[in-house]
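A lone chain, given as structure tokens: the form predicted alone.
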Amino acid sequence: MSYILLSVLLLPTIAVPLVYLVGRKSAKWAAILLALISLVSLGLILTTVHAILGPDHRYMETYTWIPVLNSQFALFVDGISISMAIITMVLMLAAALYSINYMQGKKNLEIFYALLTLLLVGLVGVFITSNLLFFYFCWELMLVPAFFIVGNWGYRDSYKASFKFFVFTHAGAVFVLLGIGAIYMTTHSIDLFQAERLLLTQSPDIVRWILLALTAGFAVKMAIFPVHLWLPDAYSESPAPMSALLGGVLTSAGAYAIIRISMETVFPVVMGTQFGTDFLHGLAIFGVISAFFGSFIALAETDLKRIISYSSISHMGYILFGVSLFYTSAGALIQVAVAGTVLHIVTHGLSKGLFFLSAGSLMNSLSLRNIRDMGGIAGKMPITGTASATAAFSIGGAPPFACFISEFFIFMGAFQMIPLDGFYIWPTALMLVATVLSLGYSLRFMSNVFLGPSKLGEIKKKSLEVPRFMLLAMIILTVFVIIIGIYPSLFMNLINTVTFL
């Protein structure tokens, strides 16, 4: 048996007190060690594409852990969890360069750092574990490090912030703990992919309620509305880097969840019946309202980080629409709306990372945070205007970057819906208008920043931009996103050999 995903997850684990040693020596060592060791973990899990895209569509180890539970410790990867896992090591890897400038003559980076990289290590294991108590564990681990490096590295009330965000996140980790407390009490099983057999043999009556529970608790780590409320305080009160990877991977966690554990392991027990026809109508509007609510504020707001935080919102709503479209009321599952939500959460992930590292070197080099304080910026940044367009235009579902491809599949499997579905007429309508709104702030973002006369007054230096690792990290993120918009087959042949049924 090869040990690759063993490695990929023991990896950042055993480095988090390497990673603290080097940070008291050197902050910027440690930043760069945190980097190698999110290049390193991509490049062992790239190692099992291959399997992905061989006859089993995935790729597995398991190793004894609690007898008496009837569980081993199962690791996998499929075309799902790997695309999840790269966004993962991306992102940490963008971060981790772009805190090198960015956190600079901060306190304690050695903590920031050490806990950076324990951050990496519940992410991952979310994300490639099919052994629900583990799964668990590193649900509450992601938390952790979250609310000490919020509250510690933030700005305004940083405190304030992170403590809604730890109280809103643990109230939801209840629900998904009842859920699974649930799975194992009618399946004696803890396993994902036995718990899926298993459920089938179990009364529909039982399993609503584990659906119900698990996907609320899910959907508070998405933040929709209306348990959305800790979203915008965390994400416009962390540092820049912190910010990339709460918009980036924290969020798109519980939507991976929503699609690993609810759709493909509880749902098809209630698939084809009334229940379950509602649960799939509630997710949709659910969604319309998360996405037209964060786009409403988003166009309102004028507090840089604010605007891009009420964006996230919002896309989680594309996200969670989609999701509604997954199955039929008849229980056929449609292919494309599967495969253009999964490539929204890795769009939307890659995009909103770069967001927010762009208005984190907006904020560094002329700290202010409200736009209308802005204009005329695009010559004196060249680079972070770029970026910031990049990201920002992918955001507004522009052609040909990331998001519009991904939305593009969303809509086709809306569309494929509606023969069959007719209530999906008019939540098909909605997110369609719900698209111009996302563009209407970004362009909004644009102008005011980037465009028009400057109202900063006389500016000296013939240049604002940011240092050299901060464009480094933007400039990776901004080539991804505009690959994935032109080439998204590096993603979809993945996500394309994933099917529930």
Contents of the next structure:
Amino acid sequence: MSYILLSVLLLPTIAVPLVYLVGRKSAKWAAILLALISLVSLGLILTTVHAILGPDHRYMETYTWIPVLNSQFALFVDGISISMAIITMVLMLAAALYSINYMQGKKNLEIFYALLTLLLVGLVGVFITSNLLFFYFCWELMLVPAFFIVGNWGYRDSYKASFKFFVFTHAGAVFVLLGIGAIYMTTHSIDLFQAERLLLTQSPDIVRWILLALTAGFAVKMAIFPVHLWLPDAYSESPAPMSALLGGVLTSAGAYAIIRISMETVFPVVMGTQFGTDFLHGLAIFGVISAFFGSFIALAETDLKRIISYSSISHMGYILFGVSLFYTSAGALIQVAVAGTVLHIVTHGLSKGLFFLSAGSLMNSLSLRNIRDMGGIAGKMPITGTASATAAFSIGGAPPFACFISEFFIFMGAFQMIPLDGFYIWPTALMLVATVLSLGYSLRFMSNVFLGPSKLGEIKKKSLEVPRFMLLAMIILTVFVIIIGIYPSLFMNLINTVTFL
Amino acid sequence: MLADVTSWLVWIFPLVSSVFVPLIARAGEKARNAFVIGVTAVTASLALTLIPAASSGEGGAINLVAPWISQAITAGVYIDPLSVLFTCLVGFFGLIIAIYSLGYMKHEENLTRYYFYLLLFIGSMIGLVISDNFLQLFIFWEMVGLCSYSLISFWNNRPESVKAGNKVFIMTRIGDASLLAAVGILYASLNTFSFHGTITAILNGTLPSSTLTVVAFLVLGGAIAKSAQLPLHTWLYSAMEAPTSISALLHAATMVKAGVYLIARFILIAAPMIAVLEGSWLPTVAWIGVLTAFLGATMALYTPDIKGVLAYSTVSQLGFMMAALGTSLAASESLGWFASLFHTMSHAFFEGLGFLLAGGIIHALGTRDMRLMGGLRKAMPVTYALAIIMILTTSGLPPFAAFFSKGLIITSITEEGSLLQVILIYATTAITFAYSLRFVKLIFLGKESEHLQKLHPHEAPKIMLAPAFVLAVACLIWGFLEPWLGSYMGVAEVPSLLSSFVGLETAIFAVILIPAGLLIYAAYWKNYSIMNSLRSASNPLAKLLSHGYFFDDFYEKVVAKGVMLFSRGVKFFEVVFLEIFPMVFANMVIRFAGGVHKYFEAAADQLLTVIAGRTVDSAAKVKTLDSLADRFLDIIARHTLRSASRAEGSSSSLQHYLAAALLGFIVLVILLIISVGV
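Instead of the form predicted alone shown above, give the structure for the form predicted together with the partner chain, please.
Let us now look at the entire complex, which starts with that chain.
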């Protein structure tokens, strides 16, 4: 038996005090250590790829844990988890490198990097465990470091934003805990896969409440309208590397949890019932509302980071819409929709991370936030400009950038659904309109910030480009976004192994 | 086989090479320019090598695939006469424009970006026409939009360019959403993206005819936006903010021709079921084409912008192509289908020529306003001569290319279309002649304008004239290649060359060109009051034309403003109802609770005071109770002391209890650990 996943989990755990100690000597080396840890974890988790592509489609490690509770401590990766874990590590790598220059001169950086490492533990834990108790533990573990990072190293009224973030997501977590407790009460198992089997014997009338509680809890993390209120503040006030992680993986964790627990584990019980169909329709409606709401505000907003934040809400709407397409009302799985949705979580995560990092670079160089005060700096910041354009057009859904292909497959799923369920005609049509709006705010961002006449006055410096580690981080993500856009099979092959059954 | 390799290379090579432009630019400008010319030349020759492969396909297309997204979703190339025709067009124009750019863009900055996007543009367009499936086609379809956005807003410190770029991207995106829906529906019903699979399914009749109709209309939506047809034609005029070399490329080969290609390709794919589309779809295509042709031509009559005339001319000519496609009934055997493609090529030559000349003129004069020009024939004689060839071709006079292609289109419309369509298309031909003459009159004829006298313009440099010269020659000879192209495209019945010369169309042409000539003569050479009043800005007709039938006003002032206003409304809603309102509500609750708290505290205080006062009062009054109270206090004190001493004892026993409990807990933990089996 190998210990790959356990070491992926333990490596950052052990590294937390180590990063702290190194950070007291030199913040730069702490960041490099964190980057190395992400890189090694990435390498470790990639060794499981051949097992996932193999006949089992899953790689598992089981340890005994609290036998009284009849609980096994099981770690696993399948096509979805490993995709999530990969973007987590890539984004953490980029964020750590980026912070070297970006956070320079800030206080208490050893704590900052230790908290980031702790955040990595929580994120990895959420994505690779099948034990619901441990899942919840990690779910909360994501929240705590995020709260302190946003509050302590953020901008303007950061503790207020951070408090809002904490209160909202914690309230969501209560629902998650209720749901997990209910799963344990009904099945006497807290293992995801056992529960999946055991729940099927339960009555749909009870399970529907579990489904609703869990989905509501995860939706808060995903920032679906109307529980999105924490997101714009938290995203826009936090330091850029943290924004990238929040936008790239923390909200994605919500989407992952909806797919993994709500849809894969709990939903099959109510599948085929009227409630099941209504539930999916509800998801679609909330998805469409979020997509529109986010796009419209992103079109009206003038704050650099708030535009990106609202575009996040909009894209979470796409993902939720994609999730609603997973099962037909007859209970068949629409594979294209699953592939598109999961791929969209990946592509959106990377693009949004890149978007926030480039926004951070702009703020770093210009010390401005309002896009109306900028303009005409494409020539002064060529690499940041390229990175921003890549991110903006990816978010806007233009090929050859990554988000295009995933959006495309979500729509392919939608069109497969329409003949089976006429309800989906209008949501799909509206989502098509939303793609035009996405492109609209992306173009507005680019033309206001980088193109047009400069409103900055005379710039004496020849170049406003940011220091090299920030550039390196942005280049890494840019390359990822373009490569996935051209050759999506990198993730598609992994995701397509998921059958849910 | 050679074609196996070249059909992949022809689009991958320019795409990959584009990435190297910034790297090679470090070696110097000369190296970069040489590289770009080299790449475009290689691409053009690769495109030419495909010609024999397509004709040897014996009716069937060569279809090569490679694994891409999954086993079922592959990347591939599709070689048939249609795709090769467009590939050659794009390859040829890529080379022409790259050479022209050397002269035209000589003094510009940021040329590395320019050439990067130029190669990307060429590669994407070839990729679009050579794709063997709808997914790949759609990706390149969008990439062409992205490249045109980047190139139209190339002078990105000019707000007009940036605005035009955004407009182009957004407007074509509306069509893209429509095409996406079409692709989605096809994929949902056939579970394949590939042309080959779709054709097979249509042949077997697995595609319901209602689905095919819906798909056809959605495809048309995509083509309308990309090919600037009514009502989404306005972006093409705005796209004139691009460098002129890019305008030439955009109009002649890339971007706008994509819509024509798509419809032509779709007709080929749907050929076995074309009867389904006969009822509503084909007439719609034809009507959109005819109306666009007519309205585009009328707008070209009025605009003062030298590139504006050419832009509206393109809109109008694209209308001709669409109209021809709409009248093609029996697919590839059909005249209309072939006429449209034939005209696509001739339009590329004369419109490309027009833009190259306009570029030279703008270069020399530094303005696009034709009202400031005039009398340029002396200063730029070569340009003048080439412009004459250009307008003769545009108007469709023999023996130039457009005479043959327009003749075919009109024949096709006469055969299949309605009478009104025929009348409109003839009227359009007359107006075309009129605006072409106006173009030459305003720029070259007459006296030298004041603007000109100040400038002392000179002839365009040789490197810009040479490509124009090549195109002029193409205009001259292309028409005579009609029989060859007909047999190459596999079209059985193409009217012979001779009949084109002496046919009915020629006669009608000649007749209708006379009123057009008279019209223009009256409007510009003579000073008739009725014509002057028509041209004055206050005339409603003039207003209508100068505003382009108010399409743009509607889009910019109603649609775009409306969306922005609505966004602000949504933001306001968010701020007021979702941010402030809950905050106010929470504050109210807190304040209310505070008020209640204060009120109760005051009330309690008062109550206590009252009770205390009463007690004191009554105590003072009842003096007899005094001694009683003294004794009572004594008793209480004694009791308290006694109970205090008792409490001391019990507190010491509490410690014992605590110790016992702790011991028990430890034992429990030990038991637990043993049972766990660590």
